[in-house]
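A single chain comes next, written as structure tokens; it is the form predicted alone.
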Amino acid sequence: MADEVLRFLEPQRGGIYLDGTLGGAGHARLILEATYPDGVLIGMDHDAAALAAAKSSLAVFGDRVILRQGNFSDMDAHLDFLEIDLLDGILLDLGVSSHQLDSAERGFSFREEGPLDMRMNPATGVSAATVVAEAEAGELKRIFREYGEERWAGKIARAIVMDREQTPFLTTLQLADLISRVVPASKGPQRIHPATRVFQALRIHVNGELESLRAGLDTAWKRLKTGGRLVVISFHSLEDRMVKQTFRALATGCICPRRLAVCACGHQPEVRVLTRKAVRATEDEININPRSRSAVLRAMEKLPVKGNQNV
């Protein structure tokens, strides 16, 4: 959604922007080109491999690029370290990158044989294999249902617990094959692979993605200058719901009870929502990049607040 990102982020010359989910650095490159010759881009990713690839591909932009390893939920600490107070814009392109999906050794894909890992940063945290090996059936059911909205969560969880007593789940295809056997066959053609929701749920759980998003949204708008913009691309209904609700809460003015004829709270909206309806990928883009089919973009702009001297 390159065109949509640039349209809502509105990158300007001399601005300072943060791409909190750098990934393949495609959006970062567009922002740097749009802010030529003196715009600065801070690129964050907790995947060391992604940062290394971005360092090479963005080298042409010289010192206009600052790369930091970490989760965007920790942007406060990184910006403080860089002695940067406020930003002109922030982009969060959530989910897993195409490179991660296509790298079998990372364990994100249910179509390729690889270790059952799924960590964005393989150096930290607990792998999906450990979760599948140690979590009780009730906990697995909760993960699959809460994060994957999987209809057959309980049945899949019980099957995993039963089968792992004989053979531990160490690879992606082991788990994908079990799910395919357990989930009842669809009467019509299946739009997605039976393992899609479970793999998504495990990835979200392993990486604490919803917790990171909640913390990142709370920090991001505070780090914007007045007039600064936040653009978020989600690929999951739970993520999009959180973004939508956060934007709506920040854009709310008076919160007095309706029975009061005159506002007594003095509460002011802190942002202006730029996307009245969610923006989705065009058919042309979907044809080029099928993974964009589930992409949902929302954007907001920080408003001046009485007593706020941010410029």
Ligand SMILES: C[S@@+](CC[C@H](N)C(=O)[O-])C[C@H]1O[C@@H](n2cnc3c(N)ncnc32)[C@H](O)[C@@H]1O
The other form holds:
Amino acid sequence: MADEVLRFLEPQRGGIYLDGTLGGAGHARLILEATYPDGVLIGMDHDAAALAAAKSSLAVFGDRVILRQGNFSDMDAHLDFLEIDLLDGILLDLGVSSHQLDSAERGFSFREEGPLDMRMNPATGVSAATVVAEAEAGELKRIFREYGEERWAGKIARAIVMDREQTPFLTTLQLADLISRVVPASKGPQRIHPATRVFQALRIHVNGELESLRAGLDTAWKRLKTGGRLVVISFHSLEDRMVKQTFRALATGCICPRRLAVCACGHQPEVRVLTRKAVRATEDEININPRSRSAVLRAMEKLPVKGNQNV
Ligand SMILES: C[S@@+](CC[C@H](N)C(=O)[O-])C[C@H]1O[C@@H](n2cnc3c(N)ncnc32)[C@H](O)[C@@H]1O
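Alongside the form predicted alone that was just displayed, please also present the structure of the form predicted in complex with the named molecule.
Now the full complex is given, and it begins with the chain already shown.
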């Protein structure tokens, strides 16, 4: 969604932008080009491999690029470290990158054999193999149902708990094969691999993706200058709901009960929502990049602080 990101972020010369999900640095490059010659881009990713690749691919932009390894939920600490107070724009393009998905050794793919890991930062947290080995059936069911909207969550969870007593699940295909055996094949034109939802759910759980988004959204708007913009691309309905509700709450003015004729709360909107409806990828883009089919973009702009109207 390159065009849409630029349209809503409106990167300007001389601006300071944070790409909290640097990944393959495609959006970062566009922002750097659009802010030529003096815009600055802070690129964050908690995957060291993504940062190492970005370091060489963005080298042509010299000291206009600052790279930080970390979770965007910790952007406050990183910005404080860099002695940067407020930003002109922030981009969060959530989830995994194509490169992570395609790297079998990272364990995100149910189509290729690899260790059942799924951590975006393999140096922290616990792997998917550990979750699958140690979580109780009820917890596995909750993860598959909540994060994967998996209809057969209970059946899959019970099968895992039974099978793991014989052999631990250490690889991607081991788990994918079990799911294929347990789940009836999906019907209809858009048939997906039976392991799709469970793999997505484990990835979201292992990486604490919803917790990071919650913390990131709570912080990001405070780090924007007046007129600064936040653009978020999500791929999951739970993420999109969180983004939508957060934007709506921040854009709400008076929160007094309706029965009051005069505002008593003095509550002011902090932001203006720029996307009344979710923005989706065009058919052309979906044809080139099928993953963009589930991408949903929302954007907001920080409003000036107004005096308390109640006084
Ligand atoms: C969808 S890709 C981003 C692609 C990127 N916009 C581009 O143009 O190539 C998501 C990237 O964000 C990283 N990521 C996901 N959640 C993160 C988080 N909470 N903090 C930091 N990086 C995160 C992943 O490691 C992955 O590299």
